[in-house]
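Here's a solo chain for you in structure tokens, the form predicted on its own.
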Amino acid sequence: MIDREAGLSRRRLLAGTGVALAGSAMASVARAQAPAEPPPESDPDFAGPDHHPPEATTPAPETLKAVDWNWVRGQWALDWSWVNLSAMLFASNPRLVRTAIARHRDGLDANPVTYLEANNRPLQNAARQAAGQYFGAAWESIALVESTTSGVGLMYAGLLVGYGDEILTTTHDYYVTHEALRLAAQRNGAMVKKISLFDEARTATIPQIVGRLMGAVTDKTRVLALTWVHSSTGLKMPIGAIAQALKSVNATREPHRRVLLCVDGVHGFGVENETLESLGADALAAGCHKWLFGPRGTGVVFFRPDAIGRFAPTIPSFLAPNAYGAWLGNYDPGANTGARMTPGGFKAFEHVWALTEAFQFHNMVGKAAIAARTRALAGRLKMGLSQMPHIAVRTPMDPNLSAGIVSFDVVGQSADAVVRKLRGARVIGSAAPYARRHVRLTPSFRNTEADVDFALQALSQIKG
């Protein structure tokens, strides 16, 4: 039998440790501006006064620092009687983010029009600046979206490709990428080609993956549409190595014929200690309510400044300073920007504006520390699973080819049945929504070694 009470008592103890330190740590976070004078020009989205944060620069490499993980764990209001190993799905928020959401919600409830007028454009641009500083990207080329799905859809719908051009993707990618590409091809006449990169993810190698992709690139290829970390098997694609290989392909091509590297980055974003530059992607979309633990209903799309001209907006935006004026004056709004790629409309603004605090929290803990912690917990889980003869691990053991997702099968049990039995033991995981379904457990930096061991103990008793 699982010693559930002992495990839960341990988790309750860990959850409470260090909570008293939270107040002083959060006190330094700046509050949103109070409502000010109404803007001189108002539009249907109450864009507010123009605000231009300083341009973000690529952050210096971060060194690993000591972190009080008990304090970190105490920032969540999770029910710690459950072992929550589902960071890849839909996240709860740490205290800093919850406080920001509540502050903006209260401001909107007290006086929605004036609070919106004073804060909308400044705080959206502040969120873009924070995203740029976190990921080493120019904030002017960052769009804000509602999810990975909307970001991927925006990215591929906006591709400026023509009839007969080729978009290369893989059979391993998720429904959202495949469907967004299918819909885009219907409109622009491009061709979508899918290839297999490996027979089994757990035995895949970087040379094999890069070699198959480069071998499939033709003169007609204009886009590589890939996923950073596969949500089915947990395989982490070697995006940096692929980008490096593309350089030789693009070196002899005219700018409009160069192959763009577009990435669904959600399961690496908030996990890996990378920047847009180190990855080498031309565009990357990621929801922020998964591994980043940001406000629900938020996401980002990063574009390289030298690549954003190969995309076009698909939804009217009010964030660009001249968007409304261009319509009134009947003139061309000019070159594409991240602001123009950001869809307009009334939104859950208290969530969008609190995105800044999500990046602040990650920077407070440290990207390198988060990456190391996630890698260590996932490695502990994979090692424990690999020692159970009734379990087949599907995720590569090599941390260079994996991140925080750990996928596996239990012999003689369906993935859904295993997930149900884990829930009965108060462990939250999920089944991959693919034709070939695997069980997925996804430890994150808010988890502990005790969480992983408790899940392993539960799985040791789930046999066919």
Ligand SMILES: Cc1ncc(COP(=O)(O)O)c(C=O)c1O
Second form
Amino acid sequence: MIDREAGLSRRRLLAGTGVALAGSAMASVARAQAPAEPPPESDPDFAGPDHHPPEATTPAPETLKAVDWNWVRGQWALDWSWVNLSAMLFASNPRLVRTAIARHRDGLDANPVTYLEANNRPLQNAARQAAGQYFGAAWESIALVESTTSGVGLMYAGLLVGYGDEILTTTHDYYVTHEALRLAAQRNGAMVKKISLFDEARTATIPQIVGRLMGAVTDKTRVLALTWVHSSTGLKMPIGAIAQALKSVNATREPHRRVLLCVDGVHGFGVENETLESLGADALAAGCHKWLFGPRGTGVVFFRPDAIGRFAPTIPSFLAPNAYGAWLGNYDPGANTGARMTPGGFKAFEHVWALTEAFQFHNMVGKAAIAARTRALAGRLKMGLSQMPHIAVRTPMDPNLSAGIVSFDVVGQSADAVVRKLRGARVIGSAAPYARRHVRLTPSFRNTEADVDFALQALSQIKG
Ligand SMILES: Cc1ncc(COP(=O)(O)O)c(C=O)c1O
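Same protein, the form predicted in complex with this ligand this time rather than the form predicted on its own?
Time for the whole complex; same chain goes first.
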């Protein structure tokens, strides 16, 4: 059913185009590797600009006007004998990102100290700028982290709340949010309240979700801790509508009592055509090694500049320009920033620095095109599944309440058994580690209609 050979030969044909496009983009990234500033790590008093001048490292979104999805698919080095519907788990990288990682790895292997000194701060800041440009957010308020989990952990551990304050979350959120809140509350004394927003995701509505949430906000509520796209059912939360509803609550509150909207954004980030502004979140954490197909071990936390003062760093920063100066001079490092929220320490820098190319690749293909493609493939999958009597789809059909995750159950079979059988048919999906486990298939913009049809065909054979 899947014409993999056609895909492969087309890929070979188009490989040259890819190299040429990537080449021009990489040339401008390479220019960012010759910083004018001395490395702060070797000069503790150095308090130079926390800003490498913006480079035109990101081609305009128009670069690939009419998207050739075969070309896009050909940027991956996947084993094409599998149908990979697993974008929500762990990324493999497109060529542009692979090449950037390899270039930095070679530089570090040749001379780790000089390569690090020459590149570290400018390339971390270039990655923050690329993230800010991609997500319409102020780059100075972006922290670089290693995963969604570490981002969510830092976001909630850093909340400046205390005894008597309430944090409102839901029963639908993932382990990472619940556990980060539990651990944070043990230290800060705040109360974590969990509510249910619906019985079945499939039939949930936006007014119902917003109404239940706002109905649970009290005078003591300081934070809403939510997830953009639930990884159990694939329901996409109406974050924009929730932010809108919060505005009237916050309008009469002093700044330190305002309800903050904090989001685990990983399953919408790299999928949806939104910005931090359009969502209206105060803080959003997302791993970059899932739908964004960025380097493994990377993530970001976006803060609104007017909200970042409600958080404090947890791990000492190496990136803040006055980090060492404040330590040695024994003075307060000052207002919170994305650099201060970025954990310090030596890292797999070849991955951190290559984040820029991940955003570049998404911009090249186009955020709107990626969102539309993902929506179309997920819609096709949901439609096909809903026509099979032995399958119960758990994800809403409405694209306003869903993104790329498609969750379902096969009547009479455990989710794990179905995932195993799908593997036997060379389709990669997963089961969610929740109390109610569903099967999840997650088409992304590197998949084709044929991939979806192949998975549907395999599922039609998997009956109780
Ligand atoms: C909602 C949600 N948040 C966080 C994570 C963990 O992401 P990461 O591997 O980037 O820490 C997952 C699952 O992988 C998830 O489903």
